[in-house]
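For reference, the chain that follows is the form predicted alone, supplied as structure tokens.
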Amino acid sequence: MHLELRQLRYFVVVAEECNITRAAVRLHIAQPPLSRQIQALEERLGVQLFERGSRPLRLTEAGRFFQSHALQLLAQAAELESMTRRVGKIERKLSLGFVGSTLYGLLPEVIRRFRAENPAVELTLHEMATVEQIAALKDGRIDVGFGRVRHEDPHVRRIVLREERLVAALPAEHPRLASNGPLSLKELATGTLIVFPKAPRPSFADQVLAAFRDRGLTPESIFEAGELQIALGLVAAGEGAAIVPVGLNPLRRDDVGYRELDDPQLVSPIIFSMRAQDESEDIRALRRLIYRLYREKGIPHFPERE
């Protein structure tokens, strides 16, 4: 008897749920055959993966070791399937995940230009947070992610395309908008700071809060908004200030004003993520297009690298 991917998937779900009944529901199978599969797996390995009689189920030391490697094997299997399909030209599909704030920069033009230059490729878009993109890349739901959070994973390759300057968003009647000179984070810390998104975390909100912590500052009050547009609406209503990427021109509104910040290190990266070994021509074409647009528009960016 050899280890099967099906058994690995069953084990991982049981380990995540810590409950056979919930795992069976999630896997759409009956509880008895799931229990038999876990028992067969333990017999094959010659070790106990779960502590006997524990409620909820708890992994043994061997179980925790097996879980970490089972997750890697399942990720590699999904990656192999996706890459083989692409190499074999069974289908030419490219799925992009993106965080909402990148949609207000160059991304729409990238998408339009890519579709025009690559009509044979079916391009689909999915809005999702950076941490969600990592999981989606590993299980094959997306092929490329555009995010802002630096997240290390051995199965995901990250390329920082550029860093976008951050600015302060203030209510239109805010007295600081009438004065000259940039704002400091120290000034912004004295009122309510509106951050976004509220979940999932880590996110752009954590980047902003880390910028304050790195400078020994703690905002007087923090309000977590669900998304960028809600945050700007709260700013317009006079509920506080927010820090946002400078490239939000499509969202400019009369009741919100923007001021530069006094620290050039206050930036947010735009990160291109892909599966570590995925070198498909469609993904390379997308990267080349992005760098070409940066050069055409004179947008500062990091040098192209393969």
Ligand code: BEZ
Given for the second form:
Amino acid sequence: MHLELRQLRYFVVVAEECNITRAAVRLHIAQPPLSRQIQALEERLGVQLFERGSRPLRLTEAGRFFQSHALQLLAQAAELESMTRRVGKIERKLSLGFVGSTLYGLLPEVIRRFRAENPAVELTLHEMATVEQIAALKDGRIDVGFGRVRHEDPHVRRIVLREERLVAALPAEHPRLASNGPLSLKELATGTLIVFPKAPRPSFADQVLAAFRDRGLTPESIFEAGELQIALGLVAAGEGAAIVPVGLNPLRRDDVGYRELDDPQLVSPIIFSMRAQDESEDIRALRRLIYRLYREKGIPHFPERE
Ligand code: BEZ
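Would you mind generating the form predicted in complex with benzoic acid now that we have the form predicted alone?
Next comes the full complex, this chain leading.
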């Protein structure tokens, strides 16, 4: 039998109390098993720790030596316990920044599955624009960002996970919804285009505006909405049309309809960003989970990179 921490605790209390009965009370155990543990300890060490027959109990010289080292070992064990908990807590925190529209893609499931598979990781969520994510990654407020705007920063690694097709959101009563076939940006340019978010820029709004510009088109008028839900509310109110990622389709409202666009190049990327040198195991686990979900659900995506 090896020396056990439990025996050290028993011994230290008996030595402090100089009395088995009082020590047993303090340790919440019966007296006979406590006496047996002290005897077993003496047998294992092959020395007397207490002087035979002494009342109150007196430590032998070996007993005093053992007592001082047992106290140190117990203190170290307590420190080891609390330090490990602290280190574990510090290292196993993952702060995740996301743009609102990713909530209509795979993000909710990614979060649920990550929490279920990594219960020791404390996951916190922060809604923020892609440009804000870059600053937040660099100053340590977040560890991972999910955004839509391509960015260049030497300290941030950008991984494009997949691209979502864009669709047009129109008021439910709009005559174009009744007609067949995909819509063109040219047709959409003839009315008011509602883009979002208004700030901070560049944002998804600029991706949409660039798509028109790249095709030599200028929307008749542009309305900048603060965020996605406002844009869809304004579409419902008949103020114009918006262009949104196809993932938003499950968010159907009765008063908004969606139409495909005629150009397969009209896509919005979902971008995973992290600090360039961050090799955390938790981040790796998150990335592996995302690709696993893509494979499980048959969602087209870019190849997984190390
Ligand atoms: C996605 O919809 O592909 C996605 C969104 C957020 C995080 C990971 C994946």
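Between two forms, the rigid core is defined as the largest C-alpha subset superposing within 1.5 Å. These figures come from a predicted structure and were not determined experimentally. Residue numbers count along the first chain shown, from 1.
Practice prompt. Kindly check if the Cα atom of V14 is displaced 2 angstroms or more between the two forms relative to the superposed rigid core.
Written response: Comparing the forms between the two forms, which are aligned on their rigid core, V14 does shift its C-alpha by 2 Å or more.
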